[in-house]
Structure formats: structure tokens, C-alpha cells
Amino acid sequence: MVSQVDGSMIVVSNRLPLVVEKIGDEWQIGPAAGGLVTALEPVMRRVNGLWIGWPGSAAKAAPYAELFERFAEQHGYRLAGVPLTEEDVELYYQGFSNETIWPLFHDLLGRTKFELATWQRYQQVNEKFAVAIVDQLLDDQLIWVHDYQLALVGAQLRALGVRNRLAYFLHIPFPSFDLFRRLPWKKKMLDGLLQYDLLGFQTLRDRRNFVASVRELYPQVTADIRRRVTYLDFGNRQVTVGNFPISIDFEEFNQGARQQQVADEAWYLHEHYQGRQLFLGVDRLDYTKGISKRLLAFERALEKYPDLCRQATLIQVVVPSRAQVPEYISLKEELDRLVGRINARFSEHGWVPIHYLYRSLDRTQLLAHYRSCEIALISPLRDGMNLVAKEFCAASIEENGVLILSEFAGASAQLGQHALLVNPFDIEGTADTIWQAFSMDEEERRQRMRQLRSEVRRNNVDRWVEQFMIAVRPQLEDLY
């Protein structure tokens, strides 16, 4: 269905989907993790579309159009890189972009900082990103624009004369105006989105968020608001403001879960564990991810509840991130210390409370550990959406797991009537919260994960994709 929407269409994100790395003399390539790849590659691969971006500073050396070609053959698509410059990445990337949007966005402004040199080059690296787009050879694809680090690109490419239809997506939350406003840069930045013909975001609550944070700063503004999307009308123009929650290839998870690989390292991990109930955490290293309050909850449910001792074992995977940023080390270091003194509080002879992995894990250990755990406590303090609860769900084919989920996930809007919310600020709560989830019967855990899965299956990335594409162009709704 979406090949017959846009055959030519055209990806921007701050990454290229790929990993470099010299193994010998050969260079290799392989497809890069996270949210946007998982979620877009398969329609990348059914439009044959071209994918721009930066693609790392690991492998400066690397014959980047030989390996963009060799890319193409195998994964049905085409890359562009854009280059940058180490000073490009510490400012724009580390800076401005992570420092600055990325806590604020995320109701932390007590970690977000404002400063003149990082919004300056955050600004010059989109024009490069915006030049790098105009070297292809547009024609009338649609560009589709991604997340925090290039939400000025759009305004560049008006100002190069770019008349192609132009979209945007926010992967992360949209703040309210009372923590927006605190952008010193907030009109250039709001008058920079509103260059895209449509904006896409996560939630209706991000989707509010932005209205209304231009209509403080653009009194003569008017909206007119319907069920999906708010037309923003200025007069001269018309900008769409839609919410679309990204999702994930279900099958590919159901799938996947069910080969014999995975079933054999599923089995490897009950045997392991046998007797007890497994509580999963998967989280990039980051501090929105709330993973400090989740293991002290963790320890509070010990306490309140002494049946979980011996009976219950939490996996806590961390995937290293940013490694070298002195907030991320002490975070690192915070959360070693919180993992020892628990376990060296609770662990009795044959089990530790929590076993703690700081490493990724590949796609079969990570299905095995979706399949195997029976509990997933997925509770960051603030999320675009979070994918992960997604996948556990995809993945659950026995259809006995329990979702914990934070209602400050944007999955929460989907799946909250049939996970089990916590406030991850609330330790007692989260408590109180794994033990129910401990201790539900098995038919109300059926129940539960029935709906949670048809709700994956039915709003799966395909339709996120579709939906997106009614909304840039209307007319193509009877398509679907």
C-alpha cells in the first residue's frame, strides 16, 4: 500500500540506519539499532527510498560510496551521508541537541542548558543538512524530516527554494508552553517548524502542547481542530499538526519470537532462572529512562513484600550510551552502586535479586529475554513513545506476560487500559504495583496480553506510515 503513495520518497534523520567497522582489512557493514530503524526500514525498503544523514565519526576512513552501494544491494534502499566536523558533533550534537532540547523536552529543566555557541552551530548544521538535500536530484518526492536534532532543516530548504512537499516527525515529547518558553530561541524555533506542511507527533497531549504554544506566540493564528489533526491557518498558508504514534513491524516480533533459535535461548534463560518469575528492564543509558527509581522500587516491593525473595529476579539491561559524557558516567557509576547495595542486601545462597547487564544484547538474546520474562517494568520518567513496550508485547506468542508501563510513555495513551500504569516518581506505588503484577492469575494475564497484542498488530507501523501520509496529502485517503 504505501509503494503506491511514493516511490521516491525521501528519509532525513540525524544518523544514517547503517554501522561501520573495519574487521581486518575489510570494512563491514550491518544495519543500526533503535527506534527509527526499526520502525521505518521496512517501508524504506518497499519505496526504495534514499535515506540522508550523518554516518559517524567511528570509521572516518571508510569508502562511504562503495559501502553505500554495497548497502543498497542488500537492504533495498539508498543512503546520502552528510559530513560533520568534530566541533559540529560536540556542539550541535552533544550541545545544543542533547543538552539543551533533549531535557527540556522532557519536563528536566534542571539538566538543561542554554547556550549562544551550541544553538549557533545547531543552526548551521541544519543548513548542511539542507544543502546535502538539494545536491540530490529533487524532483517532487516528499521530505520527510525526523526528531529534535533537525527541526530547523525545513526552514533552511524554503530558503534555498525548495518547493517539494515538506513533513516532520518528533520522535520525543513536545513540553508544555510554560517549559518551552524557556528557550530563549523559542520563536526562531517555532518559526522554523512551522515551515514543514506537516508536523507529526507522538501524542494528542504533544499535539496540544504545540498549538498551544503557537497560538501564545502567534496571536493572530487560528486553529481549526479535528479528531486526528489541527489545521493552523496563517493566513498565507496552512500548516497540519497531526499525532501519529510510531510503532513497530508486529510480525516481524511475533515472527521472530517463535524461531527455534530464540526458543532455544528462551529455554536457556528459564532453565537458568528456573523457579521464579522474571521481571525485564531494557533501557538505553539515559537519565529520562527513570531506571535509578525503578530499582529502588524494586527494593521497596522486597521489603513490603518478602514472597518476592527467591520467587522473583529483575533483569535489568542497560545499553551503553554517550559513554563518554561526564553525566552519563556518574549515572553509570549511581546505578552500579544501587545494583550492589540491594543485592548485597537481599541475595540469599542460589539467587540475586537483580542481575544487571550494561551491554546490548542481539536481536536472539533480545527476543529470548521478551519471550522468557514474565514481567516487563518499562517506567521512564518521560517518553516519546517507547517502543520497547511494543515489542514485549509482539513478542509475548505464549501470552502470559504482565506489561508495568509508566503513564508518562506515549505508548500509555495505547496500551494503558490493559497494562498496569505506575508513576515512576511514586516508589511506594511501583511497589505496591510488581507485586500485583507478581501476583496476577493466569486467565487475567491472557486477558490482559490478548488486548495488548491486537492493539500492537492493529496500529502496527505500516498504519503509522499510512496514517502520516493521509495527513501530507489528503487526497490519498481513498488509497486506504
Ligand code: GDG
The other form holds:
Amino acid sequence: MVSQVDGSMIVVSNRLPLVVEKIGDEWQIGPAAGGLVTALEPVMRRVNGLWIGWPGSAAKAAPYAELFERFAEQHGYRLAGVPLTEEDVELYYQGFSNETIWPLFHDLLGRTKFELATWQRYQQVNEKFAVAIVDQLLDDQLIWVHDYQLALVGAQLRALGVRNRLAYFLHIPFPSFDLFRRLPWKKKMLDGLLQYDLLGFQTLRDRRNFVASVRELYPQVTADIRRRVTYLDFGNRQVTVGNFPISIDFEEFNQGARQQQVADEAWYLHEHYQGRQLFLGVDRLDYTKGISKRLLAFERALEKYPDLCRQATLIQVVVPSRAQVPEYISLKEELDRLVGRINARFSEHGWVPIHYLYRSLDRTQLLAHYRSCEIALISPLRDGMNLVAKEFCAASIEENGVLILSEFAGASAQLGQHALLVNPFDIEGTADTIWQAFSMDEEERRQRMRQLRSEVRRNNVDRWVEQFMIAVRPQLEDLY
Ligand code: GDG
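Could you switch over to the form predicted together with this ligand, since the one displayed so far is the form predicted alone?
The next block holds the full complex; its first chain is the one shown before.
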């Protein structure tokens, strides 16, 4: 299906998906690992696409023009950078994106800051992105903008006279109108979003929330709701709104987990933990991921179900993230304290309840953890999708893993039937579910995991791109 999309495509995201590093005197450039890159690379290569974004500030001195050229030769699609100043990063990225939209859209009103200066800079930086796009624009390209940092790029492009097809995908949730209405600039934000021709959300709930906000603020709009998409009709133009659950490359994890190196590492993990059942949490350091509440639930489970002591261990991996934002610094301190307290309370000779790693794992280690941990404990307070849940299933090749999943993760819409769902705010209930997972018999585990794996296999990341492109296409025909 994707191959039917002809002509070029421009993908725009806050960060260019790059790893740039200096090895000796030589600069090296390569694509960053991650779901979005895996999903988009094939189609970008096929249409000789262009990816536009901020290269990051880590390697300012890098000779980008030369590196981008080399990248295009090696990978078959092109890159263009949008340079940002330190003030841009502070106000647009750390400020409005991460201290206003991020908490508000994750239903955490109490953590949301509303500051005029960050909002103004957000608009200016979105305009900067739009100008960078116009510099590269040829006729008839589809422009596909990603995520909450760039909601207004479409509107800025229209203001610059761009008439190309514009599509947008929001990777995080869209909140209910009761929350969204708190944003002092809500109308501007919606006006901006509605300049895209296609708006994609992760789940049906997000799509409905968005449509409900539009109906509140534009009473004249008519909405034609179909199974896959809603058409919003504004008289002079139509906007398509759909839900497209993002996914992973199932085979990459399924095959990756079978590699010898991974098997060796997994064997080592089991030896190290002496046959105990292993619970696994893998998250970026972020208050939306519900790590503190998860630790409290694990503590409560140890208290309530003493058979867990010595027989279960929680491996919690926390990947450093947004290290300059004060909220994240205090979260890190809170986690350090909690782990220290729980371990001090329950540890015995030869057994520590929580193994806490504050760093990222390399690919082999990550796969080995997925493969060898019996139970994934994924309990975000709110999450757009949560790819870790899908990766765990795809890498669970022994088919005996149990997935405990928050009902507030987007992934629960697809995986909820065969996972054990929890409300992460309910410590007691989560503790009971921890025990239920621990004591689940082999047959039930297999039955559930088989279903989960077939769900992830069927709805993998190619399907995500394909569905999105199919939704773009009617407009392609209508407009040209
Ligand atoms: C946003 C939305 C949505 C994690 N630790 C390590 C590691 N990871 C990789 C995982 C996974 C990715 O990071 C995390 O993805 P998530 O989906 O769980 O979460 P966000 O980063 O918050 O992503 C989210 C997503 O966008 C996509 O639309 O699902 O809801 O918030 O791929 O594997 N990778 C390695 N070592 C680690 O230690 N190598």
C-alpha cells in the first residue's frame, strides 16, 4: 500500500533521529534507534524523503552539511537541520512543550505551568520550523509533522502561503475538553491544529476528546463519524481526524530476542537472580510513567503477600531524560529515596527486592531483560501508547511472560483483553495484581501471551504507516 504513495514526503519532528559522535578525529553519523525511525525509514527511502528537525545541541561543532550528505548516500533519504538557540530550547522545548503541554495532555493539571513567555516562544519556534520547511519545499510534497512540540507548524506553513497536503500525528494523549479548556491559548491551539488536512491520534479516546473540543469551540462544525476516521466539515474545508495506534517492528524484537548474545545475557540474568521470578519496569525518567506509585504497590505486595519475599525481584530501569527540568530532578530524588527505603525495609541476606538501574541498557541487554523477566510491570498514570509493552510481548519468545498494564496507557486499547489491567492510582489493587501475576499458572500465562503476541504481530508498525497513508490519500485525490 505504502508503495502507492508517489512523490516525496517531508517528515518533521522536534529532534532529527540522529546519533552524531566523534570517534578519534572522525565524525560519525547514523540513524537513532527507535520506533518512529524504523517505521518511516522504508517509506522515506522509497520516496527519497526529507526529514527536518533540530539536530540537538550535543555536537554543535559537527560539520552537519557534510554529515547530512554522507547520511543521504548511506540511507537513501535526506536530512535538514533547524538550529535552535539556547533560549529557544529553554522556553519552547523545556518550557511550553514539557512544562505546559506535556503535563496538561497527560491529565496532570497540578503540574502544568501557564506562562506567556514560553507560549510566545513556542509559536516563534514553530514558525522557525515552518520557514525551514519552506526553504526545502518542492511542489506537491506531503508534509508530515510529528508530536506536541510542533502543533502549530501547519498553521505557520499556511500563513507562509503553503498549499501542500499537511498531516500531523500526536504521539501523546489528547485530553478531555474539561482539561484542555484550562489552556489560556486553547482556541489558538485548535485553530492551528485544524490547519492540517489529516490529524492522527493514538487511540479512539484521543480522537473523541479532540473532536469533542472542536465541537465545543466551533459550534458550526459538522462531524461525519465513520469507523476509522471522523470528517470535520467547516464549510469551506474538511479536516480528517483518525486514530492510528503506533506500534513496533514485531520481527525485529521476535528475532532479536533469539540471538545467541541475547540468550547468553538472559541466561546470565537468571543465574544472577537464582531462579526468582523477575518483574521488569523500563521507563524514561518521567512522572507520567507512574514509577513512584509502582514502587509503592510493589512494597504493599511484599507486605501483604510475604511469599513474594526472596522469590520475586523487581528490576526497575530508569533511563535519564530531560535532566534540566526541575520536576525531573526532584522525581529522581524521590525514586532514590523510595527504593532505598523499600530495600532497607525488606532486604535479607542474598535477596534485595528492587534492583534499580538509573541508565539506559544497550540493545542486547534490553532484549535479554525482556526475554528473561517473567512479568512486565507497566503502570503509567497516562501514556500515549507505550511501546515497551509491545516490545516485551514481541521479545517474550518463551511465551510465558505476563503483562501487567495500566488501563491509562494507549496500548491497553489493543492489549487490555489479555494483559492484567491495573489502575496505577490504586496501590492496593495493583499489589493484588502483582500477586495474581506471580501466582498465575503456566497454562494461563501461555494462553494470554500467545494472544498478546499475535495482536502485536498483526498490528505492527508497517500497518501504522499504511493506515495513516491510506487516510492521507483521499485528500490527495480531492485536492489535486
Ligand atoms: C512517546 C509517548 C508513545 C527505553 N529504555 C531503553 C530503551 N527504551 C526504548 C524502548 C521504547 C522507547 O524507548 C520508549 O517508548 P515509549 O512508547 O514507552 O515511551 P516514550 O518515550 O514516552 O514515547 C508514548 C511513543 O512516543 C511512540 O508514539 O508510545 O506513549 O510518550 O522503544 O525500547 N531502549 C534502549 N535501552 C533502554 O534502556 N536501547
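Worth saying up front: this structure is predicted, and the values here are computed from it rather than measured. Note that the rigid core is defined as the largest set of C-alphas that superpose within 1.5 Å between two forms. Numbering follows the first chain given and starts at 1.
Superposition of the core reveals a Cα shift of less than 2 Å for Phe438 between the two forms. With the core held fixed, the Cα of Arg450 is displaced between the two forms by less than 2 Å. Residue displacement note: Gln417 has its CA displaced by under 2 Å between the two forms (rigid core superposed).
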